[in-house]
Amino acid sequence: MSTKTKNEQSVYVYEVPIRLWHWINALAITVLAITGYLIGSPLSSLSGEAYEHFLMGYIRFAHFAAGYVFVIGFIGRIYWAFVGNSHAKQIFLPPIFSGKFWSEVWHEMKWYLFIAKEPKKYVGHNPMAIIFMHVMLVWGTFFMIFTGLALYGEGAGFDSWQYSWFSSWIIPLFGQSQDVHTFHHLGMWVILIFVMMHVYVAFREDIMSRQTLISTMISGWRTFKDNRKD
């Protein structure tokens, strides 16, 4: 930890690959959400002959391209969890068998509900954030990737690797293709709710906890301030 000023200290937390993944992932999710919504609720038909425009084709292409960026980014994120610093592993390996961890989760819950008066400061993610990110950014990502590739494989054909690896067992598991569509679409709304909560908490903690969150994901450095007024 390095001292910046009399009442500020900074520590390097998030390495470059983590920060790149965060912002690329955010962009991919934005494109996926917009195009996914339009695929589920198409725009009104355009005038003229179908061969004169390719609107839904472009929308589907953008969705598929962003989907592959999402998949490749997640594979890279898993790799960096093994080779990066200790903070790169946090969301993948929450210490769920630690009583101290769950007591800190409880404290963070009270802090977010405006019951606890003082926040605890953590160099990486706080325990409650670790739980939410583990569920949403690990298992939620797996769910969206697997169901998305299953739907893609259905269109790519029986001889595609997407069909062999995903469609062949995921679609029967859910019952039928439309059920996979429905749960994939619901997954999008769950992720969007998580994103809204994530953005709110980031701004809230930046202001109330006197520790940087937003700029940390840009520079990699987290700054802690004393609780006294500057």
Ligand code: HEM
Contents of the next structure:
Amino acid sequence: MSTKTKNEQSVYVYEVPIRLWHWINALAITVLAITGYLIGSPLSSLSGEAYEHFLMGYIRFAHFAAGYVFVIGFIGRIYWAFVGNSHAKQIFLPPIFSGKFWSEVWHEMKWYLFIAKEPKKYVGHNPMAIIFMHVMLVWGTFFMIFTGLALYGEGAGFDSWQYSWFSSWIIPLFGQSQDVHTFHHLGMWVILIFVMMHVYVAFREDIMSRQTLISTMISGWRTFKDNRKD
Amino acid sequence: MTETFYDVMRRQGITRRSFLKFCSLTAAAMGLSPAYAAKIADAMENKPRIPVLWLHGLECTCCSESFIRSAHPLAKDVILSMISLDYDDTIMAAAGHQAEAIIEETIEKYDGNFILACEGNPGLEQENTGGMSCIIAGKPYTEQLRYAAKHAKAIISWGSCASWGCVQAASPNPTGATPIHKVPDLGNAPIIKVPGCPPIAEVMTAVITYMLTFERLPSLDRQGRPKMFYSQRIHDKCYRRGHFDAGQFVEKWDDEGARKGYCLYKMGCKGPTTYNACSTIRWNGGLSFPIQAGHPCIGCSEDGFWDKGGFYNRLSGINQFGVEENADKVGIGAATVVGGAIAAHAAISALKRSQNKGDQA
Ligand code: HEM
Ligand code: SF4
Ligand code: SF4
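We have the form predicted alone; now please give the form predicted together with protoporphyrin IX containing FE (HEM).
Full assembly next; the chain just shown is listed first.
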């Protein structure tokens, strides 16, 4: 924090598809979590005749529609990891065999535990964020997609592709359908906890680290707040 | 001349008219076209009767009860004549040594050609700890089962006990009750699971009839259940489904919704996760089924239904945390801890930052 005169430099980090995915995904997760919760614990009963309403039907429809957006978005995101710039691969392939990576994770931990006085500078994600996103977001997404499509296949029936690709082996793997529901439901809480931490850390780092975060996910440009190395 | 099912039925006093009715009912239950009724009748009349050995392990006998209580007197008679001839220790006339001799006789006469119907399951703990349970004719049931299984053409696991373990296998499972397909050293006979507590009588007869008519096992799903009866959930064909989609639920017993026949989802109905034919074939000759009587499905044909928390809770119990919880309680608990940690971390961060600012000034 010694630089009084700020000499800012910027790098283009997040390409358009990444930013688009990020915000669409955020929206999809919001819809999925709200509708998913309401599938588990439905709203109060409506009166009148059944044909006058389709509330649970619409809630489930919104869940499935957002579910497909989530699935297709994730497929697109994986594709972009192959064709996009080097930052697009980061959350999929943490360099777990690199000693430097782990020492940076260690440094980042110390920064979060208020031991290190200053974080390092990173063009892409910081190393702890990579681990965190890889485990909770990437694997969490895979988990929700696989269990979600397995549940979907049960409704779609034995001859649907969702059933043969997902339900047919995922349901027996968990034991039975009820267990898949329970784990899909627990998965929601894992994703929500990820979101809580992610949002907090994004704001905190935006304020306290040496680079921008939130505006970067909007404009794509990472701006550094000082021009010291490392 | 070899005996056919038809011969046996006639001997038991079943009229030809009743016999043909049974054939068309069974064809309908299997989802086959009416033309198959004739094919079934033909098989029943001409093919040699399949001998059935019916063994009972740890169980409540509800599968047999389901059979003999079936409201359709016809189905009952047919089933009884189909199975009671060889060995079924609950309903056969023979007893004691005479009864046990029948097992030997059947195995000798029809080695590799009879169906072994298992009701209940063996307690394997006796092999592990030397405890005693389910002793038949002075020997553990497990021995009888293994012996018969190795000579059988196919094994039918009747009911949730034989298929999944059921109530006697509920945690902590003191007798080591083990479903048939998990019993070691059982030979290679294919196993057909017909789960349910009990299974529906029409489903039970249809499975045997199918094997006789088509001379092969019915096609099974990955978990070994006949696809024609276990490929849809109760929820998929439930007549209250309209109320589910509308968002009309019974909120508590005896409320207005219960009187109006609303969906029982909030009362813990396991219809959405249970594969069985109750909502199509129904019970007691198509008279009714639990949901029609106003009670939620408890998922009796699913693996582990006895250990998943309350029958009347929508979310399953999760016991891994020591106390009975559900996914939302675990999730909200974890989110509260994380939320608290975030708040504390934010507060310390703000404090540090203001201190650092002070340093710089
Ligand atoms: C972040 C992602 C997701 C979240 C947070 C989420 C959340 C939930 C929750 C809480 C439930 C209720 C579970 C229960 O208690 O029975 C549920 C059910 C379900 N979800 Fe998801 N879900 C997600 C993704 C998906 C995806 C990608 C699909 C696939 C299309 C999907 C399909 C389903 C289906 C079919 C059900 C069962 C609906 C029913 O029983 O009527 N979900 N979801
Ligand atoms: S009563 Fe049960 S099976 Fe029927 S629609 Fe409601 S939840 Fe589904
Ligand atoms: S409705 Fe459910 S609990 Fe009742 S008999 Fe059928 S499968 Fe079993």
